[in-house]
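Let's start with one chain on its own, the form predicted alone, as structure tokens.
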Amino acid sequence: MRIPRGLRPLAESLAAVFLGFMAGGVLVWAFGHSPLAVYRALLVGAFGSREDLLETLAFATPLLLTALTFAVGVRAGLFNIGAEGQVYLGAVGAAFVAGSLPLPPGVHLLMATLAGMTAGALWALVPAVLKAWRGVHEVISTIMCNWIALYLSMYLAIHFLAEPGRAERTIPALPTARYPVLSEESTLTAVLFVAVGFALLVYAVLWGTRMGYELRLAGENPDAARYAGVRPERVVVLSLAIGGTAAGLAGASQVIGRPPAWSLYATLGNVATLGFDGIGVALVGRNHPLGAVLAAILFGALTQGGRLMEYEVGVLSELVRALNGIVVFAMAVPELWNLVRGRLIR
């Protein structure tokens, strides 16, 4: 059967989902567990109750934003893996404003959010400048910036922002700088709406503005972009700045939008790996802002549902992570192949 061209991405993703869950089922069966029982626990744990659904969305919120970081870079022809460090700096910026600066309600929340977004964007400008004017490959510079951001953020959290008497975390965000909790049954807050709104804004910019058209043209055909007068330096700076803003918001969301700590752990444990996980989310979502929303919910479901798999079926946590990895890898293969094929054609 011939599949219409417009439906091929959907068909590829559905086939990848099926193969991923089949491969995961073989893995858990090899370790003595029933695949049906495991997947039932996964679904029930992720969507079985209102509380579970809200918690799934809470896990999905930061991943949606870090997925945008990678997706915007790919659309502009860049392989931006710097979201991890930008998340750290965004969390530090939000923790400082939210915990140290008493401001009126509303204004405080807005300023803390902007602080996180600005910190992430400024950190992204480092590899952007190196790429645009010195030709340093973004993979090298973003990896280096991630490590620098890790130790810089831990230093700032421990020596300047630590809560007195509790060195394991920063000063908690003041009540005026916290997003409202949507339900006492979960940790989901109104920052979810900010994240979804940001994704819609990125979609509108990429597909509804001249700037977005230039970014996508530079990513799809750099020679045509140069012939049309698109400045490569501008594309690099804009795409990485947008990505850094999204990652900074992701870091802020875990400080001022995720109870009960309302702070950044000194080990960065509540924001660690969000940037790297966002790469997988973006690939599963086909590097599209709206696809990233659905993919982030899937990742949130795997995380939340994995808890019940351990509790109810007795699956080891290491096996849960391996199962999730297989499913995610299988679903990311179609977009990975598209990226590799695009590079080979050039």
Given for the second form:
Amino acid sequence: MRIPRGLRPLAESLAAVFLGFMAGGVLVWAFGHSPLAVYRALLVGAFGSREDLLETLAFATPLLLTALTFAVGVRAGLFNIGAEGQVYLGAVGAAFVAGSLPLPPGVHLLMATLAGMTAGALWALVPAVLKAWRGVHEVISTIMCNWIALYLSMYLAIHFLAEPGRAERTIPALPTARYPVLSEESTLTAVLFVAVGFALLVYAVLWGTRMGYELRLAGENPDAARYAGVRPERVVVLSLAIGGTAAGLAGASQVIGRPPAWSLYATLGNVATLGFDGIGVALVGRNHPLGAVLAAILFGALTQGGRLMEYEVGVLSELVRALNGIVVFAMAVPELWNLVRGRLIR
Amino acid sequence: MWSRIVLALAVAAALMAHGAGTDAAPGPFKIAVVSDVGGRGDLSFNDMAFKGGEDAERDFGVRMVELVSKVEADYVPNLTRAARDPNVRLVVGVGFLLSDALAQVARRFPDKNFVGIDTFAQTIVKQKFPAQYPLPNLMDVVYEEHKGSALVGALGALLAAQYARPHIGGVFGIEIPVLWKFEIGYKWGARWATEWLAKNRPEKAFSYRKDFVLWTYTGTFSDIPKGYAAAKAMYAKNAVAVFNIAGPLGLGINQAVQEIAQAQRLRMGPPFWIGVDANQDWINPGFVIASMMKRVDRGVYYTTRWVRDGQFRDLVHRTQGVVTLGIGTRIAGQLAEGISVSTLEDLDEFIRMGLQAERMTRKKVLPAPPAEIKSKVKTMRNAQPRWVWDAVAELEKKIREAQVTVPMVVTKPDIERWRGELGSRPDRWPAMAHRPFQP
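Form predicted alone done; form predicted together with the partner chain now:
Let us now look at the entire complex, which starts with that chain.
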């Protein structure tokens, strides 16, 4: 059977999903659980009721954004792992505007969202400038920036934004700076629509504009791009800035778009690991903005459905995580293979 | 004839419908324990809550389900997941970080009972939804940490007298009001002991000085090297014992003690350290003089009993939803305590906890076989003069009978006033001391 070329990535991913779930099944079977019962719980726990579905989407929202960060980088030929730190600063920016600046309704929410996105983008400019004009490899600079961002954000959160008497978190967002909760049954808010809208926008820019074409061309073939007059500095700055904006929005979404705390924890606990998880989501989503949305929903389902696995079937929480890891790894293999092959051929 | 059969069937149907409608529990009585991000295996706060659930399983025939939170975003979904189980009658959230989530989820499930350990969920309800305050199905369980801290403060000062040392120390975490309760309690207890000495052991007596207690807020509950650096500076000033009020930073304090012990080939303190929350005496037997125990397990155990006996909502109503466990506290006519200084008898219970952690993690947790730990702790306790323990017991009795009042400090003006009286200058310590741990 011949598969049309355009659908090949999808077919590969589906095959990988199948293999991943098979391997995960063997793992839980080895620990004495029935794979069928485990996967039933996963499915029911993630999609079985309206509130589970909404919670799945709530967990998917920030991940689809951090996946965009990595995906746009890869499309431009960059290995950007700086989403983690950009998420932190995005959260700090949003927490500051949302909690400390009294603004009229509507404007406040907009400003808080923009503050998060801007903070993320500005933080991404550091490795962008280093790469574009000094040739510093983005893997090194983004990892270093992540650590600086961690301690800088904790410092800002504890010393300038902390709620008096509750040092564990920042001043919560004022009601005017909160995304409306979609249903009392879950922690999902309207920030989901902003996130999906952003993904569509990125898709439109990458495949519908000259700027996006140049970016992808530079990623596919840097030499050809340079020959065609594409300025590499521009591509580096643009792709990292888009990524930083997405990551900043992801951080903001957990502060002004996620009840019940509406604030950033001083430990950064409610935004930590979102950036790194986004790399996995992007690989599963084949580094495509729309793939990122689907892959993020899958990740959200593993988190939310994993809860019922733990609760109903009694799977140890560590085993839930291991199982999720295996599934994700298997699904990321096709894209990882593409990346590696691309480097080898070059 | 037919009409009678119809009638009988109708009665039977009515009875069955009635049976299904009441609380005549269709399934087993389940309780759910939702941990904070510390999770299983912390050997103190969260493990204590699960231990309380296990004790309730043993004594009340309930079944416990565990939900471990991996990230802060898990709190609401975990509490919700538990509350949706029709057999779960009590949901316990462990740790003050769950306060917001408990307030939210408890409002959504008015038929289920919710308990928070160390939380202030009812205060949040009062601020956000004043019309619903106090929520009838929500209880915050809090502890009298100041009283327990006073006891170990006294113990430290008595040891300072016995070994003629100039200081005791306290390593604190992030400066939040709960920790002020520990701080002032500890200093107050030390001063009480100096007064006791003047009366009962004049040959050992010394007068309380404001720099007697060395204390410092490290600003962290997780950065173990900071606990090490802070404690090392205190032992360098010859502190006889250092109180751990920063959870895992106790391991850093222990490291500082261990270095001195190795350098001087000691088999027993001084120097000592003082454990917190759980009985931590087994972590380094011979060098942990005692622990200020905050019985999180009792909180889970008692509240399960109240739900089982149908007293829970009445208690919430009478207490505005906040129950305090401490020394000599009584609830519904029964003794319900949650604060004590560790004894040799407690040790078995906590060695069992260590053994269980070893089985679960397949890693070495206990420093020695249980019998050896126990004999070392016993030797250490017996090596201290009797009057030291007697004085601590006397203070406990006085607190219990309300003959003395330990100040409970949770506000800014209060902490400033009490620091003015008992010591207001924090200890200085080098921030970048030698780091024995990899970050």
